[in-house]
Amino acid sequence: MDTILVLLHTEADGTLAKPALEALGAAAELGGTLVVGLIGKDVQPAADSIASCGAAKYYGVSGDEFAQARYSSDAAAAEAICKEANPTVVIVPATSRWNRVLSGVAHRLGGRVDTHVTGVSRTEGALSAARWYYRQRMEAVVQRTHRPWCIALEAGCHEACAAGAGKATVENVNVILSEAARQTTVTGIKTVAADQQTIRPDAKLLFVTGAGWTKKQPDGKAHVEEAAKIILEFLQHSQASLGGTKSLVDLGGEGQTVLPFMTHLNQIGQTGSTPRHPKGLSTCCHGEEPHVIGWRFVNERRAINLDPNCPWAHGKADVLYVADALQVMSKVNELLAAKK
């Protein structure tokens, strides 16, 4: 029988984010003995918020030194909790904080690690982990006999745990950091303004732009500034998440004019990113294979393209609108503005 440890870190306000609750929900369905480990400035409120999740024990490492993400302190805290809990399986949400340290923790424990996992389950009594390979073209189901097995579960792959609040008994694990482990300090956090944010994982709509937005329009001229204004206005009205194709992202390296807010972080498919928004709208895209594969988990897919024979028309989109995306989105912005 496996002892499954779910390692979670608290947010700045002391709560647990949705990816943490998703990892907890996935682990709770696997059977075995469920144990929760928490890291943060003050972990008691977070433990109380999931008191009815069915965990046999709660371990916590808390203090000002563990409030912010830092490899040395996070790795030491995770290692200490693992040694107290003695788990056979360790599951973490694939946040940037855990992705940074999980492989190192697995090495310290003499275990094995799998990242970018999209599902965990029991197959004939054995624990299985599913993940994608070869630029999201093949899905593999992996089983390991080596223990401990550390697994980083991608966000959006499981329903969040709906455990009710209560009073949890947290066993505090004492971690003493050396002077060298405290050398890295967080001096501040810089974030973009809310109206400038383009990546929204929880948005209902994924709005994807292709290279056509920066190409010559029917008047023979490129209107990149106008295109940028239209896109940003739509994102502001709809609160959609912005994605892009590799061809659009790479234009800057070819010396061409690019959309100023488009980066590789917005790229869909080629980098292995697989958004899971309920709806998707692809504009001026030509259905490149990695791009299409990258948003296979989007439930309802529509596209706008002037070319009726583009790959989106061949079974890759539920609906294809043969139209000029700049004109269509300009009209959409007018309609959205009129509703406010």
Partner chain sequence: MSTPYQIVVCGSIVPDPLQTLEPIATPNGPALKNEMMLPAVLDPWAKHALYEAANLASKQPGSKVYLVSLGPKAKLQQVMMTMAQKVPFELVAIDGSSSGFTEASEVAAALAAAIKAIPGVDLTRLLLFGGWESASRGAGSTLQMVGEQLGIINQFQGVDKLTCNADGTLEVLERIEGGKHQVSKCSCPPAVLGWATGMLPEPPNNPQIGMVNMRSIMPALQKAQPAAVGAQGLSFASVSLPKQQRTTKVIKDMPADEIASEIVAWVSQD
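Everything numeric here is computed off the predicted structure, so don't read it as measured data. The term rigid core refers to the maximal set of C-alpha atoms that superpose within 1.5 Å between the two forms. Positions refer to the first chain, counted from 1. What changes on going to the form predicted in complex with its partner chain:
For residue 57, the Cα coordinates differ by under 2 angstroms between these two forms after the core has been superposed. Once both forms are fitted on their rigid core, the CA atom of residue 296 lies 2 Å or more apart between these two forms.
Next block, the form predicted in complex with its partner chain, ref. the form predicted alone:
Since only the chain itself is given, any partners or molecules it might have are not part of what comes next.
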């Protein structure tokens, strides 16, 4: 029988975030013995918050050293818990913190790892994981003979565990960090100012802008300033997350007049990000394959493009409005403003 260890880290406020609860939910369904490992400054409150999840045991590594998302300490903590729990399967939420260390940990344990997993299931007793290859181009279902099998489960791929709170007994695992493990310190988080924050992973809507916003329009001129205004206004009204095509964000690098609030972090697609949002609205974007790959996890898709034959029309969007996005979006802004 499998021993399934779910490794979780606490947030800055000591709680567990949604992806953590999702990983726990997925693990709980796999059968076998469920064990939870927690890492953070103080893990007891987090353990208590999931006390009824059915875990046979809770391990914890805590202390100031383990508050920060740092490879050396996280790897040491995870390794120590694994050595105690001796799991056959390790499941973590695919947060940036776990993505940074899980493969290294798997190596230390002599196990194997799969990251960016979008589903785990058991068929006829055998565990399988679904993951993508060639940057979201093809989906594979894999099985492994090596143990432990470490799996990083993407956010949004499973219902969160609904376990109620209670009192959990956490077995503290003592980890002493070497001198070398203290060479790195996390000194802070750099964010753009809140009013300029355009990437909102929890937004219901992904608003994607393409190079068309900066291109010559039918009147023979480009309207970049107006475009910037419309886009920002829409973001403010809709609280959508802003994505861009490579062509659009690349423009910034070449010193052209472009949308100042867009960076490479906004890029959606094969060499950008593949965010998860229930809805996506594409504007002035052609919809070429390397870009649309980034829409893999956007459920409902609509596009506005002047070209009735852009690839969105061919099975990539649910609705394509053949129209001038600058016009439509300024109308949309008017309507949204009026609603408030």
